[in-house]
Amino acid sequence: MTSTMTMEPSRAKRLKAQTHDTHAGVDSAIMSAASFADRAGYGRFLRVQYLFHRDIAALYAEPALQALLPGLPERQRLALIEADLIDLGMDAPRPEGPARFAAGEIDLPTGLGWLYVAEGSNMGAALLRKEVAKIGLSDTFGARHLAPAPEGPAAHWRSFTAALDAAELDESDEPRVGAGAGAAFARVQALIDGHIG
């Protein structure tokens, strides 16, 4: 028996329905945290972004994945992220653990979910951009990994839903791919909580 509900055809747009409670929680918890007031503030968002993104690293390399999201290993804000602590004389913090993902062991549905919250988070890039030029960083000293694409972050976010929603899987892969991304912003919040709060 089929089932008679249907679904929104938009991958990217279950996604976010599926996590606009944690993504807000996210959101809340920077900025009452007053990350971009000076650049102490700022500097623990940044040990945030390092450790959110050395544990997706391994995505960015992903066979599968590359052909599922054509430019994928240009998104990659890792290095950025690490020259902007040099820029600030800040070390990398220590890890925790191993990253999250490591190159061969990838479930490709999870890191669809994982990619869409990192990729995600490009589209508010625009407004930390604005905060953190009070204090004096930029596209080209300490706030790289902000800067948007060539193409404008509106459009680089499109191209990239695109591929996601095109991407081809089982009907028994979805709920990984939602499961991917609620685990994404826990991770993220848990560095929150661990780093800024």
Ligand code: HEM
Given for the second form:
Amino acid sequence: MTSTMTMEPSRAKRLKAQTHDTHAGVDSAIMSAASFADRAGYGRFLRVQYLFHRDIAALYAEPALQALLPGLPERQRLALIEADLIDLGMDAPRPEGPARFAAGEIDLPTGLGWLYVAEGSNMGAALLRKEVAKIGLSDTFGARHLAPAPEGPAAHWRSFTAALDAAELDESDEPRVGAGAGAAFARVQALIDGHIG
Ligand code: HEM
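Return one more block: the form predicted in complex with the ligand, after the form predicted on its own shown previously.
Expanding to the full complex; the earlier chain stays at the top.
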């Protein structure tokens, strides 16, 4: 390889660059609402998590996505969020409408984009876990869905991005991955505006 040839950034790196500002937006929207100062604030964050993970639950059960992303079913966090709501004596929020994804109606490139956002959010979870420990929440009470994977958040993320990068898509399908990631962040931001902001 001559020094002038530049390596095409990986799919995960392209998505990171594309969604950097949007991520900063949701991060600051959640933190500036002092969502972790007390259980009431955390409860509002948990409602956002519940509605977002309810939207994407069908993606984790989709055979075509499971074939591309080994261990996908085990990465689902909706049941943990439901257990956290019960720990805190909270009812699950009433959804405004049907979940965003339903079995049998999933566009693979779009689904990959949404899963990039959902799985990437585990990276921030490692930080949030420390915050909520200050209000008495833990991996076994109220913050189960923030608990790290056994291999640790970084290794768990690396195995996800390696599979995401290895997924073979037609060039014409690639833009829908990015659009999916953008739509996922927009959905999270809308839920934050509705339940936290
Ligand atoms: C208070 C809220 C949040 C904090 C403090 C936070 C923090 C972080 C941190 C420290 C990283 C690792 C950054 C890096 O390695 O460069 C990260 C990555 C990421 N976060 Fe967040 N995050 C928050 C909320 C969210 C939310 C709500 C979502 C979406 C649902 C999200 C999606 C992502 C994604 C997709 C990545 C991976 C970026 C990449 O390396 O490609 N984050 N976050």
